[in-house]
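Single chain ahead, by itself, as structure tokens, in the form predicted alone.
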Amino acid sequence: MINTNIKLIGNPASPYTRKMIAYLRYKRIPYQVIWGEASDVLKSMKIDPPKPILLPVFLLPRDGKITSVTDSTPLIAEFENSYPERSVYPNDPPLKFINYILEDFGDEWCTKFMFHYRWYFSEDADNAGTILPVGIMNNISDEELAFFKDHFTKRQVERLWVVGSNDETASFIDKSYKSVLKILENHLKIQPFLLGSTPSSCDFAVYGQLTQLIGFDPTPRRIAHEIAPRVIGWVNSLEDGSGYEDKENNLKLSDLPQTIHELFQEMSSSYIPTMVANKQAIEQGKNEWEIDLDNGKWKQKSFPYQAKCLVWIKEEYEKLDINEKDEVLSFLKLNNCETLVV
């Protein structure tokens, strides 16, 4: 692919840029990654920006030339493709499955926690608002400051509802955080990660968002402190895995334990209904949707992204064989969650 080092734009207050780099160091793949404003770092460079301008943003050959290219789970794939040693899929062709949705949910569902978190509480938002610019450039004086944070935290809170944070959602998303925290807590008692005794793909998309939720944001942080020291370990401890040992994932889906088990069972009344009521409602051209959940409503602006990440989930599941699909809807039908494929 690329005989030298890796380039990538970045922040570390971005989840995917940290879920990327800790994959980058655990694969043990040379990069180097350049803080900054990705706008402004590429207008320098004079290479186009990707549509839209998400975090983090790799510098990649492209039809010989360098092209900026966004998105971690298809980078994932690439360079799984480039750089076989010490894989992050699992061997199994059913737990890969499993892997490729649990990294779905978490891109796309704890990014919800991050992003509320972050923007809905005054604290969090000050903090943020604070923190964010000075960490694109530090040097920038106190009025500076305070007009990019201004101007910053504004854009941002009035992007909630991206993620679907509002008032009527506030209650769902707190009692959704501590539950995952709290099976992550149970499931790290009985293995290092989420799929065996290596990381996968997976764990990189949750400890990417983790990173902001147990490290940045001080009301996700104290929860976390509160119920969840285990997994504050584990983010601290995947930060840098180019030390762990190389083992194949020969895990089979049906060794999975019990926790994994619960959190698609929490997965079943969060994650999952909302991405088919989503993907429902941009097929039926609504802007917006609301749906009833088991421990509130949930309500939402239409999110076109997200219902193509079901689509592509779909597609994964149509790779395997008919027995391999059978024990796929067979654990998902166990834990509530088999409308994600059929």
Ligand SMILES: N[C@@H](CCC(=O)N[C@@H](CS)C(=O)NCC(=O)O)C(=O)O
Second form
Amino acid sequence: MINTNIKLIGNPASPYTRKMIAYLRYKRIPYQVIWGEASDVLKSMKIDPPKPILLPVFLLPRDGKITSVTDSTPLIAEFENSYPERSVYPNDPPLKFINYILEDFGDEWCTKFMFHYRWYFSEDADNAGTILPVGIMNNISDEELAFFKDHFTKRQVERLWVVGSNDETASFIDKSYKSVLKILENHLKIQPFLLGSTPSSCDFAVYGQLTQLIGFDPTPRRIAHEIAPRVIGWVNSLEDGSGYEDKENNLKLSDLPQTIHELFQEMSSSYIPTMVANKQAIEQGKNEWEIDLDNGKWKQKSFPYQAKCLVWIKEEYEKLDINEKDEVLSFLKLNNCETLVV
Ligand SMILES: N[C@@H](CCC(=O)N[C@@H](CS)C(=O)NCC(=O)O)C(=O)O
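Previous: the form predicted alone; requested now: the form predicted in complex with the ligand:
Complete assembly follows, chain above in first position.
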């Protein structure tokens, strides 16, 4: 039998790996996960690594040859083309655009919660340092584990400032995490997924980060248990949505409940100003930047990838017709988010 399963290399503690596995399961696309250190796995398969090597790494045919590729959002877009059944995109173009923003919010802002809580407090860093190495190679000796724990922990703690987690931003990140959880908790009282009664790609993005925050790292897990039980239920079941009914998402942007407006209001004081400031810093050739936010200062290293995310958001916006743009712009303006597209 010819094996046509899609292969990916990942780590259970990688939020983007979890995003993509949950997506593939929901879509009922056959796949095989290779748990491992991507560079070693690729070397053993004689496949050139992607640049940079980020998780998960997919092995997909390109120009007739199996090639390593990364980046979850465009990969979902590619799979949606090849596997149109059980679409994770809303049919209404303005809502599809809102989904695109929320997917990016999950990938680029919620990941700051994840990285911060994983490595900022010693209890969490100790947990991650121990479990990360055994997550992909559990038959290592105590000495090897001690070596990898030390190596991983040092490397990641040193990189905290890259995502903007530091003593000045810690309480801002904590407030934003709690606020997002409370909004999602209220939202899930009204509908089962972010954009209606069927999962969209943004569900999988936010889900991916939350698998870690509520299932792996002790501090954010405790917080979620205190304030957001429905969010925990949502994450646990979205892990395998293969049995969810086939339903098209025919919701319109104008049907969105107040809770999604609240989520955008939260984003207007966190995700959006930091994405915009980061892009400006990149354009001005600055290596790092800082801005004043409502609840404190934000400081981080300039991140070229996130500047590109903003360009892609604008490209998606440009695909809308004039009436659709108007509708989206009124929604964004209502929630102070228009700087994302203007
Ligand atoms: N935009 C990428 C981000 C993937 C990503 O950042 N993956 C992390 C792990 S979850 C990674 O591989 N980081 C490399 C490192 O920490 O060295 C996506 O959506 O797939």
